[in-house]
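The chain below stands alone, shown as structure tokens; this is the form predicted on its own.
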Amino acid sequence: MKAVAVYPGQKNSVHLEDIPKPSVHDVPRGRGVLVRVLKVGVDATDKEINDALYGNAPPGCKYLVLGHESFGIVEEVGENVHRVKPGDFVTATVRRPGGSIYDRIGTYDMTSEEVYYERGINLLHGFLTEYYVEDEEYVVKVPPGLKHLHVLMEPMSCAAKAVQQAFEVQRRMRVWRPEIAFVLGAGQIGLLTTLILKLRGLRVYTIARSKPPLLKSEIVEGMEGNYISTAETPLEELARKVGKADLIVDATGSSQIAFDAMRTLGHNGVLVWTSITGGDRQVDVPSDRINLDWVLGNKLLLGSVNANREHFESGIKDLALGEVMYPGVIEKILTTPVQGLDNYQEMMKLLVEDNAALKVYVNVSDE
């Protein structure tokens, strides 16, 4: 069967690979779930793996199948599978357990090991193929009423984890009732984080460079958030106008912005970094001022990456509620379909060149 793959470490090596079709019997103890892939979302991670910035093939294999944002339909299950059945729509988590205590208790997204296993990213093949098989533990059911949001399940899980972790660590305050949130970046993670925070009742300012009106601002406003262009209102000016934020989530991929955000966090607040800023860029920061403000202001910096089953399920619930609260808005994130695995070059070109492509995804097969 067809799969879109790269040769890790070899720049621009994306290609079509012929791989064996999996079987439910590939998973021990009768826990296998065979999924026919319907759609796969792609993002900067896939581009950066094709740029040979990171990513490793499974042991004994020369190639790595891409794709970590999956949506498909169950075709067959093993005799000990109970959570899903043939005909169910599903997605799948990305990271798999290693050997740490966190892996053993189900929080495999919090592993303390240097070596990690992520489908389509590191040491495990991804979902950008016709079928995959997985242990039912990592397969998450998607309600039929949300099938039109398909590949947003995985990015939504990352947004859900970021917000959930912020509230979890802020239990240190005994009472924490945030009112103002800044979301930095209006890509898919930023927009989905905006949704979650609006559902929690916060006043949300979603901040990006481009001036409105544009699709991103339309989506933010459709969620009753506030879209702010830094070309018109710099971050510190916004903080002077509306007050410093109780919660900031950075999803820009810019280390400069990640550090600039530290100046606009209010007392007892939490700043969550979700984006990966690979490279060797260096920026100057007012370290003495930040040190003083953060110690005296009892502020917290939190890193959040990946997600486990709990975050997928939480994110799906918020998508369902978001559809009720803001009907028709979330689907606007899904801007740019690519038809079929054979068009992998078009897929990669869109990731590299099309700034209007808010969300690129591949239509692998029909229902």
Ligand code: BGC
Contents of the next structure:
Amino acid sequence: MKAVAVYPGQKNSVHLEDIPKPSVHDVPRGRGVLVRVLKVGVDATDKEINDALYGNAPPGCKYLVLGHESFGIVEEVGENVHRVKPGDFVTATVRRPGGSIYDRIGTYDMTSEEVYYERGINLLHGFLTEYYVEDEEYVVKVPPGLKHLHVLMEPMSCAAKAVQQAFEVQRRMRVWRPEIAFVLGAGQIGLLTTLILKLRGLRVYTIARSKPPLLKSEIVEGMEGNYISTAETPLEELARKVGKADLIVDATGSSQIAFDAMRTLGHNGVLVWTSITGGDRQVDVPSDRINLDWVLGNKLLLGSVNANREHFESGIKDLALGEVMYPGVIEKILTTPVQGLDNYQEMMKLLVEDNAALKVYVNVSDE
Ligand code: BGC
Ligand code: ZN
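Following the display of the form predicted on its own, present the structure of the form predicted together with the named molecule.
Below: every chain and molecule of the assembly, starting with the one above.
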């Protein structure tokens, strides 16, 4: 069967591979789930992998099959599978456990090992292919009423984890009633984070470069958030106007902005970094000012990566709630379909060049 792959470490090596179709029996103890892939989303991580900035092939293999944002339909299950059945819509988690205690209790997104295993990214093949098979532990059911949001399940899980982690660490405050949130970046993670925070009742400012009106601002406003263009209102000016934020989530992909954000966090606040910055850029930071400010304000910086099953499940619930609160808004993120695995060059080109694309995804097969 066809698969879209790269040779990690080799720039712009995206190509088609012919790989064997997996079987439900590839997973031991009757726990296998065979999934026919319907759609796969791609994001900046796939771009960085194709730019040879990030990612590794499985041991002993020259290529890495791409794709970590999957949406498919169950075709066959092993005799001990209970969570899903043929005909169910599903997505799959991305990381697979290593050996640490955190891996062994299902929180593989919090592994304490340096090496991590991620399908389509690091050391494991991904989902940009016709079928995959997986242990039911890593397969997550998608309600049929959300099938129109297909490839958003995985990015939503990362946004759900970032917010969940922020609330978790803020239990240090005994009482934490965040009111103002800044979400930096209005790409898929920024928009989905905006949704989650609006559903939690915060006043959300979603901040990006481009001037409104444009699709991003329409989506933010559709969720009752405030879209701010830094071309009109620089971040520090916004903080002067509306107050510093209790919570900031950076999802810009820019380490410069991630550091700049440190100056606009309020006392006792938390700044969450989610960008995967595979490059090697260096920036100057006002370190004395930041250091003093962070100590005097008891501020917290938190990195958040990936997501486990719980975050997929809570993300899916928030998507369902989001559909009820803001009908028809979330699907506007799904801007840019590509028809079939054969069009992998077009997929990469759109990912790199189409600045207006909020989400590029491949229609792999029909329901
Ligand atoms: C993926 C995450 C992954 C991260 C780091 C992101 O694009 O969505 O699942 O953990 O890259 O590899
Ligand atoms: Zn991703």
